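The data below hold one chain only, encoded as structure tokens and taken in the form predicted on its own.
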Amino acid sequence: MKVLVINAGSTSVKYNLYEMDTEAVLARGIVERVGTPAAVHTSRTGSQPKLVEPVDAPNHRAAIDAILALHSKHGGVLENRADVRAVGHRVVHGGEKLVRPVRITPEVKKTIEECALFAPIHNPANLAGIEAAQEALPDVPHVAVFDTAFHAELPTSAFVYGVPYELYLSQSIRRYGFHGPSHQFMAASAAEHLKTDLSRLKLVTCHLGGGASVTAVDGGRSIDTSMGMTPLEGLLMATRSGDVDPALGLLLSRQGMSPEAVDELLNKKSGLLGLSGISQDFRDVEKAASEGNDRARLAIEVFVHRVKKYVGAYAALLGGADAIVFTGGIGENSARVRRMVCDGLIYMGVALDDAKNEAARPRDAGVGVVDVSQHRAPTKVLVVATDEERMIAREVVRTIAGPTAARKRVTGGTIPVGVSVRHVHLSRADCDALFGAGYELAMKRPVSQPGQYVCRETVDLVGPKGEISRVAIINPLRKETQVEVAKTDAYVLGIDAPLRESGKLDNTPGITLRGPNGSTQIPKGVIMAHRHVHMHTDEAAQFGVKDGDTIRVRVEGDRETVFGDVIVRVRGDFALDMHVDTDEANAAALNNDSVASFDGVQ
């Protein structure tokens, strides 16, 4: 399957075509200087050397068509445009709408649209370029994938700025973040480096280049990240200053200079180049500083400093850090800053291996991440060249392909695991009571099954022997209201939970929910849910078995197990999954990346 990522840019259009099977990069490059006389094309095939020549490119169409037809000559990786089976775009804004990538509809380009109010130089130009790719290959998925999106699930607390409450409501002035597909990619990285699954670890990533950002992730999911609504809050960057008293554009105005003036000032004059006075490029304010001048050691001195600031910060978010991450142009191929961020950690388990720090070339020596901490030292330093497109590429397969795509993928007899912890399905009367008459539940993250989502509020359970609070509701809405809960839970809580199937609530207990807007008491539902597998019709058809058939699921591994009584359920819009509670999930040592093998129908 050969996917086609596109990044474009006001006046550039820039690409990398892969071959999913494999991930192997068939071509990459970039359009310049898109709607001038000077248009150029710099492009790399396979292992071939750079070809750098003029193009015809009055506009965004003709530069993807130059770019099709370059690498659809005889010899070319492409066949034809056809060859092309999808399109992934990045797109820098999504919003609080595009939460995750999504297929490109006319309703998704009006929202990407609408969010060029805080991104104004970049949406707009990723919009123009879907345009064109959809004009240039009309008969592919165009997939979008944000540079919010990895931030989606932010905890309230972190996304929240100390304004008015109703700016938020109103107007969805709150933080967002960016750089998510390389957060992602660094994450996932250092988790492979490391061999062990991503959720079990706590990570400081810095993003270190013209842009610069910092997130801490905990068990895959950011949960905090030091750029906000726009890309100029946070660390101090190649022209952005970071960080700024937010009085200091009210003293600017007030003393005559223009909104426009004050924007160009903070995002375009400022940063590594203001405080220098040399130049944006680290590398030249490096050699500076070097050389003796004193604003440019101070401009890195500052871009240290704030790096450092939310490294601790975020390890104290974190409660730890087993590995500090570091990516971009700077954080890549700058052994100084590095350095000078890490000098001081010991505190947290930091420890640098010098050497191995300053011969840290991780893109140049071909491999993905090198570990240049001590041999012993608990928190790792980890230096990965990041690959936003191929994140990209990936996200693209999985919104295509489903949910489960982007793990160990389905083959044979082998089916991905879900682990179901506890979690509350709401009718729209006892939604009414917990939250306010009308209210609508708002997406946190989609789960395995197309058109479900866990919600970003939550309810309290309180039993006749304990409370557990924040559980989970998965929405949409039921007949019914539904608590699934595991045995373990069900001791907490003072309640003989029967096992049944989702939905058969009669001689079940009730409990009471506990909202922020009040209690209610249900007469029953509280249940016990039976392992249970879902089955496209198709992949039941695969496996030999029927809507409600009873089957057996080998786990293997240091925990071998053999699940019996597994319910099938099969329906022409669910993804394959099985569920197990997370109680059956730690007796056989499974999560969320594991699979399980077909053992036969009962």
The other form holds:
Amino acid sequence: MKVLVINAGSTSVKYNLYEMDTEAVLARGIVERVGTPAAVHTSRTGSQPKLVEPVDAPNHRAAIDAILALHSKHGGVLENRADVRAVGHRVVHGGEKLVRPVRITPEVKKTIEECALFAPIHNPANLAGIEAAQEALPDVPHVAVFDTAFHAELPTSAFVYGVPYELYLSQSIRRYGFHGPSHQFMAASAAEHLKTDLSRLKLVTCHLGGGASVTAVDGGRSIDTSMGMTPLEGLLMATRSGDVDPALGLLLSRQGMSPEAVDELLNKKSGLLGLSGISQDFRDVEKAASEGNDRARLAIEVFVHRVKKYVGAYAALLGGADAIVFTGGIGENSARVRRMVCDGLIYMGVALDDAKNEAARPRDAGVGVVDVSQHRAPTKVLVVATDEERMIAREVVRTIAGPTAARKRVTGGTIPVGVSVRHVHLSRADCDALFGAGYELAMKRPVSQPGQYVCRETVDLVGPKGEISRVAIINPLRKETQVEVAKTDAYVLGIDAPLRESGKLDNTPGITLRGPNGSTQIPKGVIMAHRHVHMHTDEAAQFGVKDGDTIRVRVEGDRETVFGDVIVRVRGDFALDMHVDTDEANAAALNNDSVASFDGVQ
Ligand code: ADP
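Can you return the structure of this protein in the form predicted in complex with adenosine-5'-diphosphate rather than the form predicted on its own?
Okay, now the whole complex, with that chain kicking things off.
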């Protein structure tokens, strides 16, 4: 199966074409200066020499047509353009809604557009690439893979900024993190190289390129990362300042600088370029430093200082690291930077082997990973030839295999049934009250909807009439606490829980929750969940329904039942599943292996 991966910039379209059966790169290249008469296509097919040719690319669509035309020419790697079976798009910002790779629907595109608030340059360019590729290849699935997605499960303490919490609630102001595919690729490569399951590894991954970020990866999960709400925070970069006192922007604006000028200063005129006054390219700065230029030397020192500071901070958060992993143009190629970062880290088990460090060329050597640490060093230092595009191609294959593929086979109009046992969704404040300030709930097992999981911890429900102990908590945390019970549970508790859709909590009764750290009384939030079906956008199209419709669903068997008034919820990242509570399931003799069938729109 051939998968095309596209990374569209405002004036460029970078691409890789994979044969995913073997993960071989069939072709790769870039069309630059899109929108100008000087557009040029640089490409490489297999191991053939690089080809550079001018192209007519007044827009992204023309650039993609040129790419497809070149590779479908006689003797090319494609028979014709229909040979491309799926397209993966790198998208920088997915915000809080798009937290895993998704098939691109009009709704997904709208969300990407909304997220341009946080990535004003990247997201519109990514979207232009998507529109163009969808026009050029209208009959294949297009999947968006987000830079932010790998960091979607950051603990709250890592993603919340120390500003009024309402800013998070109302505007989703928080840390998102970027370079996700690269950090994910580094973590997977390190696990493979160390022959250890990723779930057992603590890693500090350093992506040091034109943009740069460090991530703490605990058991495969990103638990902190240096970039923030936008890719400006953290390390010193080619032209970005990274961390500065937020008061700097205020000071400059009070002095009369416009927001656009402040933006330009911090994003385009700072970093290696701003400090050295020479270049944004690390090689030029290194050369100038070696020729005695003090500001170039300073730029390198500040760059390394930051990386080292984050490595130490993340080792502290992780409670030690099994490996520090380097990648990106600088991380992969500059032995000097790795040497400077790792100097003096012997206290945390880091000892470089200088000869191996100098010789490390994972990309040229055609190997994914080179270990540059001394044989017995407890903390390994690894250099990885990152391949974000390959990671994206893998995610595309996984995504089109379908979220339900791993669960139950769904055929011809059947709908899997999920029985929702009473459970609680907690807010940060209530989680703090029940388990202690900043407590992070641990995952026990995922539930059918992607990204949601049952936690190891439980809470007790204390009603006016009775109590129910050890009630499941489902994460991630929500903005408001919600308690979902069946009618039988409501009788036990002595609470008159109304039938509601999730999240619609006005005029609902409260309850007392009891945890190991204390009790908390919620003023509202106890409901019986209205039965509903989650559907992926494609499945909704197959059934001919849309978000908000109510449908009938039939179950066969000993207690054949038709459920009416089942609400349809459609989203690009939903997995097909009908949710009923335990009373409903028992009445119709259903369990988690049952399937139902669509019985028409009401
Ligand atoms: P981007 O983040 O723009 O994709 P890259 O990951 O390609 O960038 O990294 C670009 C940076 O890597 C540039 O600053 C470049 O100077 C630096 N770089 C590339 N090769 C070397 C090298 N041999 N030694 C030091 N730095 C290098």
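We call the rigid core whatever largest set of C-alpha positions still superposes within 1.5 Å between the two forms. Positions refer to the first chain, counted from 1. All values derive from a computational prediction rather than experimental measurement.
Once both forms are fitted on their rigid core, the CA atom of Val483 lies 2 Å or more apart between these two forms.
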